[in-house]
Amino acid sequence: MDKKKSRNFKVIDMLLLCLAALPIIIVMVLKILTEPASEGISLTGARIFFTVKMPLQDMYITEAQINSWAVILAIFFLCLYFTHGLSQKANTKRQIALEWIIEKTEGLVNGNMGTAFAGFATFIAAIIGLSAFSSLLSLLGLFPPTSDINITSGWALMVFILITYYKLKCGPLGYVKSFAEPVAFLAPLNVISEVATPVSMAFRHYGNILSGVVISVLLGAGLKGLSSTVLGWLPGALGEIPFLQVGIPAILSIYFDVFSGCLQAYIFAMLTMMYVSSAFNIDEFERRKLKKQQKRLNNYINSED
């Protein structure tokens, strides 16, 4: 019984993780049966694989967005593997590492947030994964999602929702107030500033990652042309061989693709953590909480009067 029992939980762990690598692999296949042939370096923005007809404007299915759901659907067959086969005592590997991730993700809320924000863990976990592995789908050749401005303007207008609505937890009239802070003549400055909060965010991180793609490709094309003019005095084929593009675009690509993509991940996340902390008014907000419990508790007493 055992043994069937391990048999079939080995069975669902391959399944999982095949249903997690599959949608990169159908994005992949989709590059390489859809993608038109070019010589020499080729930048251009994610391709558009269809149209849909809208009353106001045209919503274009693009690969940015293709690929974008490819990783969300990556992740979540992902945390599914590793949340399969819980215990109460950490027994396997994924446990500890999955135990690990959730402690340090808790901590890097509590201390930038506070323990009021405890609940935005499983957020900030979800943005550093998924801005972090879209932006590792270059290492892949696949368009990172990241590069499109459309789909960080998309995280950062998320982002700009929940400050406004923590700023107006604090009531309305609070939030009105606040854009005459510290002095009237200053509100045309902070409305600016309130709009400009999710055009920076969203600029920020597309700009570091579509530039560290730019780059790589531009290095690329340049160590090709740097090893046919310094090498190229070899006889027959081994003249027409790239070596210097051997090994050497690898170890860019470890800063532009790899530390450069988690790095944004990490600040984007930073950003969202210190703007919706620093729109909410924990003190504020108590003691409107508590003027309408007393309120409340009045009109208890003067109706049982």
Contents of the next structure:
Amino acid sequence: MDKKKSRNFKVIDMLLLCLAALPIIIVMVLKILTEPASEGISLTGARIFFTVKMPLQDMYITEAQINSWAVILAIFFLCLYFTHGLSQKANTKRQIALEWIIEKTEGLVNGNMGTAFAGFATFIAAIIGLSAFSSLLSLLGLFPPTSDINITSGWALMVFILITYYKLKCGPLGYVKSFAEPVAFLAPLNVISEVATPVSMAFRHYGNILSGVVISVLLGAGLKGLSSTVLGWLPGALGEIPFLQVGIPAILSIYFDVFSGCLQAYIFAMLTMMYVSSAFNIDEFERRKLKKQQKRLNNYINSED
Amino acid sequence: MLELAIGIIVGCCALGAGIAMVAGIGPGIGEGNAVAKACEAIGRQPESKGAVTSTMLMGCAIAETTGLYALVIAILLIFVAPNLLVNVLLGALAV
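Let me have the form predicted in complex with its partner chain next, following on from the form predicted alone.
All chains and molecules follow, beginning with the one already shown.
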């Protein structure tokens, strides 16, 4: 096996890395170009870039959507970079890292959902990657898409559809019956708890990230005021140096942006796995399948006669 | 008179946000208990540290939910409700 990589290979590598960084850079430029100048505390939601006219309600294309599209594109090109030049023997660093990621997610999914859901590893990895990278965008000073409730609601709605799909796999009658358990008059409460699942998932992710953003902004503004009162007696521009703003917010940022963002991604994925796997009654499904096969066989035998 | 009405609206929204965040006490106590028990468990069985830690983080995240509901209500009261209520008031006065 030749150790030396061809020039073509290296060029494509560099191109893929640049393409992965490009969406983030475009979003940063967009933010610098469109952000209105503001004084003091500026705590706004996602800015609306433009509006698309729709029959029922206008569709707003906001900063959160643009940022999450950028994250999706960046992850896409990063995946292409990682899978570029795969070989049967893991001999490059990137292939070893990639295999580690895949092994870990498959272990997580198999450990939490059982082997019936082995195909879910890619979905869970996608959720963790998208959520973690979206939250980490705030390290670059960009608007993290996960601090917008619309984005997390979308993800939670997706999980809700999956849960309902797996509940319906045991037949629509069984799905309706499952609301009347353990007693029939508890049905309204069961419906509420069914709806509360996606709502609490969306609020949990959104609230955690948003509280970090709010505290960071408040701390920045407070430190600016404090340093101007400490140094305010100095003449001219010397008194306006926000020296307290250097370094101190970074300590909080490690907790709120890095730790909390990654933890919330992990928790969202864990909850997805738990809810989906507990929605699927595998014994009942197998029993129904067997029954159907038996019926088909009987029909076949009858028609032969 | 109008200034007074708007002032009452904004002030009450701020008060409501403060009162809503009293709900932060519950998750604080609950998560403290969870972490204390997890520390005890790790002290008793240090080899199960990984499983205990991940389960504890999971449980903490679930226990946090009520606090986050309160946070969402407080944020709505601070950033959304004053504008909405003042608009309602002005609309009622115009009619």
